[in-house]
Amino acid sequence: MRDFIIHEPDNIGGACSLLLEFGTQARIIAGGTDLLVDLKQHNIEISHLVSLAKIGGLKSITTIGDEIRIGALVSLNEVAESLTVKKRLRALCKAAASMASKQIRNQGTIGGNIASAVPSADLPPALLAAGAHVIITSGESERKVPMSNFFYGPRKTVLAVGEILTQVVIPSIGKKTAIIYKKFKLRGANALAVASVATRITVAGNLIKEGRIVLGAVAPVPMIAELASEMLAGQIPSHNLFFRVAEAAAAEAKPISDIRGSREYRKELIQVLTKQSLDEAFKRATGGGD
């Protein structure tokens, strides 16, 4: 690796400025689990590291009314023991515990999860599907963005030069209302998701009031399968629906072949994924939900 020099700010507006002064020669590090590899290969070449360690305020899962709040230095296993969670998001701590090893989740961020954009991230499909956003800050004033438009290419996302991810706000999921998350992957510890799923069921009575299917590790960003979610609304459930629903969602996915799997395979990983989490999402859901 080439030298760098580490700068260790102790508030968000100092870390903002360090980061618009150094521009494209600086980048955020928090947990370290994606940028230290990144430097090592030589897949980034930078000459400043901007670290979040002193800040305050940043490693909290705080409840303010109905969401919960998870700063952006959380760690993955903090978020995957975390019982705030559990009680509204199994599905978040399911996606935080199935990631790599527990030294690495000891060490990862759910910031840095999200903010690396990388396609198989575990965390974002499971914050899609419950609709979550995101805290930015520049230091002198902060916006909110819904994940859904946080991501537009791998390794891509709207954060600007001088902004830091600085919080995960997750709403009330609601009553009748169950999200599952699940996976393939090749192998044991720290394995990356070969395609992956998080659906989101609503139940009203004997129908599904709405439905959502967040697709992962299947495109260049998490993406919702948008014609397999609107097939959900207003119907009976059924094994037949799911199964057509599932077939939608494998359609809608945009795979690409690589060394963990093909694009056919990735497809039909998809298909059984989905009519799992159907299942599971429906019975939980009539069972009283998240």
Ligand SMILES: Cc1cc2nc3c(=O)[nH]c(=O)nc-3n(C[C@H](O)[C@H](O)[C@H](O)COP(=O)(O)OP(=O)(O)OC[C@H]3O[C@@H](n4cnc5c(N)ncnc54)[C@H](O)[C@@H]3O)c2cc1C
Contents of the next structure:
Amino acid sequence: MRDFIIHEPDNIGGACSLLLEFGTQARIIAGGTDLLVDLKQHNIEISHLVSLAKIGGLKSITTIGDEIRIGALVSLNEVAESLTVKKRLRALCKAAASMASKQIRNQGTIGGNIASAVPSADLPPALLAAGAHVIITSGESERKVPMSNFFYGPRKTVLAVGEILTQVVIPSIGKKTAIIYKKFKLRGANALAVASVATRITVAGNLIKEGRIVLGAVAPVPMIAELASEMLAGQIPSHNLFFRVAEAAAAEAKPISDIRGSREYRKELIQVLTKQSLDEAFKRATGGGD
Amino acid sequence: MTGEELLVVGKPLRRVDALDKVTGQGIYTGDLKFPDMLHAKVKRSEHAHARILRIETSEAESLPGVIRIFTSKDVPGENNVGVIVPDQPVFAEDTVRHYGDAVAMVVAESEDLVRKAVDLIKVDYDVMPGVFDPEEAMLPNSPLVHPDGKYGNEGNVLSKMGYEKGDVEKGFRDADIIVEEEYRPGYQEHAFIETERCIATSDGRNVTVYGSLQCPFYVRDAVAGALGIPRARIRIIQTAIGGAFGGKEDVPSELCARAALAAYILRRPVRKIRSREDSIVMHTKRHPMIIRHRLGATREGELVAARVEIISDQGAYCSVGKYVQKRAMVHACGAYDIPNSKVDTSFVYTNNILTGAFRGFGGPQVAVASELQMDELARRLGMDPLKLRLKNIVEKGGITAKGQNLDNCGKGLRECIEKAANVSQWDEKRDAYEKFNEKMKHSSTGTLNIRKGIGMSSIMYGVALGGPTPDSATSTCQITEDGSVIITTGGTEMGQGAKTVLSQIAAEAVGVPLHYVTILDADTSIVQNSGPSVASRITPVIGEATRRGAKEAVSEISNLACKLLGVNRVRSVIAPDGTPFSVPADAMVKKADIDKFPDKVDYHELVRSCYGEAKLLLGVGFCSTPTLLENGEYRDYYTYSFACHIAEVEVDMDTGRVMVKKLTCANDVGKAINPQTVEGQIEGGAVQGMGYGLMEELVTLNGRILNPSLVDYHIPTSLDAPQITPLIIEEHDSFGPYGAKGIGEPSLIPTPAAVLNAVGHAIGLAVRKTPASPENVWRAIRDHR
Ligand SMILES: Cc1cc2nc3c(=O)[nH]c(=O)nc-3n(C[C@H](O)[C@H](O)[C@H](O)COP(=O)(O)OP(=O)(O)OC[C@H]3O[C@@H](n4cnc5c(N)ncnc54)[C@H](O)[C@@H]3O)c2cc1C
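Just the form predicted on its own so far, so send over the form predicted together with this ligand.
What follows is the entire complex, opening with the chain shown before.
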């Protein structure tokens, strides 16, 4: 690993100006669980790290009404164990708990997981399903970006040089709505998703009012399966419907073949996970426990 | 044995190195620092098979802090580290034969510099076609990995071994039913926590190497050969080892030879630590095999004939491949009494990663074939696999499939099978799971499409190094003035508990508490060459040498005690406060009453008196296994240990994912010197075996390993480990210390097959390769539909 200088500014403005000053020679470091691997394996060579650790206000989970705001530096374990989040978006807790190992979950952050923009990342699908957005600051101004517009390729995001992701905002999920996250991995811990699905269903009377299916690890970015999602709106729920939606989701997935699984197998997994998540989401949305 | 109570042996005592390890006090190679220490790293081959045209090092050399770059030209001795066949160079000369070949080595002031300099070395290659499939490698026109005949190889076939017993053709003619299938057990990576590492120092004449080494004497011989200096001038010192599993058997030879070469020439300490990627790309793997297995039986399920053909991918170099081959051949037909059997094996050079020693040494692979065959046969006969096994196992007085007369062991297997079946509730579960699966097949509504299965595998394992030469070992025991005991052996502690078990054996033989004994780390200038720490031989063979050495060391003490007590024989009693005493052998005294018992002598007084009378309290223990028979023939292995593992699984039919719920593992160990370490071995072996059966997949493409990291090569985590019930069976062995046989490998060998048989029971069809990963199981289910 090349030598680097760690900067520890105590305010956002200071962090942004350091990032602007060193440009491509600098990176933000949060928990470092992605970044240090990249540095050690020489995937990136930089000489400045800008730590967010000393900046206040990035480590809390707060609510405004039913909206949840999660600071970028909140650890994965804090997300997994937060009662506030569990009450409103249990799928996010489950996604966080499914990640890595306890040690890494204590170290890794929600902001880092999103900003890394790894196609198999576990938190983005649930956040997309929930219609979350992130707050990005450049020190001078803030902007609000929906999760669905945040990614544009593996390891590519809308973040510009000098910008920091500060908050994740999850809107009120609403009544008669459930979100379920399903991840397929190759062992109990320390395993990335081979495929993942986050499914959201809202019911009204006997009908499904609307649904959203988000796929992870099967496209360059976490993707909403638009056609499959649309098939749910206004329909009477049935095994048959869920089966067809699952097939549609698999058809929309664009997986590659790699060491974790072939393209063909990943499509199959999407179908299985979509069906399972639809069953569970429907059950929960109509008041059944899980 | 007079039925006297054992003092130390057979007790679940805490491991002697436990505190050091859990408190971080243990000294590993990575903890050692020397003044002026240099760092080294090799430039690996960039091709699977190519001629080296030019190695351009000037740019790398010009980096400030780079001391020197070594290539094959710098090797003063023999450019070879192969233990059996001299086919493996220290540095590639004119040809690279796999991606793990070292072309050059940079030595520099820092690890960072070393890495940078390695990247600056430019090698021009003339790329040659490679061969990556052992069956293709056997075809007449395939590219040759080594010149024909150079190492006794015929084309790419490094070696052929086989045997025939009885009349196999007739056997099959007489069979009512014949089962014939092909099996493909795959690679396995050792994935030790600590990658290979060493530090070499030299004054230009003598060389010392510290390292994480399973077999220090292999390293000594390799370093001596490469440097062209006598073995006596080389000192190999073993540090604490962070796991080995066979992967630090001959593997450290090349690493240490390179570091020693640099230290010898530069006269400065040189440290070499492999990155995880270098480790996975460069070191030996478990041999993948293609096994064609034909098994004939009568309608009643009596085995009459077996025909097994094994082709294995040896990779670019022999390593210990021929030894693995022999073990695979002897064990190919399993633990069964089969009157007619024929086995042929071919180990074949390819341009893939070389294959070699791995816990089980060919055993797990052949068990996958022979044990799945038994289940296939049972299914075709409509018989319970348990009953089929009990009907056919080879037992004491019987003849093994290979033809060895089991005159000295063989009771343990039936006991293992019956105990494991009993404890796991085999009969009930077999039935219950079949009913459950039948019900699941006809229910379409449930979200989870689960099937359950229970499967078994029973094996025999030839303990220690096989015949014709007996396996032998030496150990010394020294009793010091204060009565504490020093043991030297060439056996190494690699996490398996060797120091604890050897300490218990020595303490028992001398008659003192465990903490009196210190086992020295292997240091080739001090300890004797007790043979390699392999083949589950430390406890039975080195342990027996240790027992004998300790008995000899204590003999003057016993003589004196006899004289003082006026008896012919004495035994030891350890008082509640820990003081050892000698009492008449037939004295009816319990440890708690020793205070009031008059006829006793304090061990410490005896030691002092012996020193006062100038008696020698040193023993040299030597033993060799009863491998040779009086009629001039030999045993394939001097004894066998036995095991039966039973696995219970759940399979998700939609994704192919297998969850192992329970493992019930009965292992015959002769005598559990320390039941706690035996259980540790059984649990560790079973999980490693489960990993081999289910999860671990080395992905290769034209000789290149595509997943050289522990994120992408999946070994089981604690969350994947099932509930394990270890069951210790003790069929006393007449040779080993206190009746002990080996446990290191038979703890792993049956597990992969047991898991695969459970999967077969669950899904109703066999998965005949490893790993039964979700995708592989899913494909098997889909292809069957
Ligand atoms: C063994 C192992 C297992 C893993 N398993 C999983 C898994 O199962 N699932 C999964 O999704 N991930 C997994 N990861 C990846 C990683 O742990 C997570 O993505 C983690 O959430 C990253 O957070 P971090 O704080 O450590 O990020 P860092 O490493 O600190 O940063 C990651 C990237 O994001 C940028 N960044 C960080 N914070 C911000 C911010 N606030 N604003 C802008 N940019 C920022 C950094 O500059 C860097 O480029 C695993 C990693 C390891 C090493």
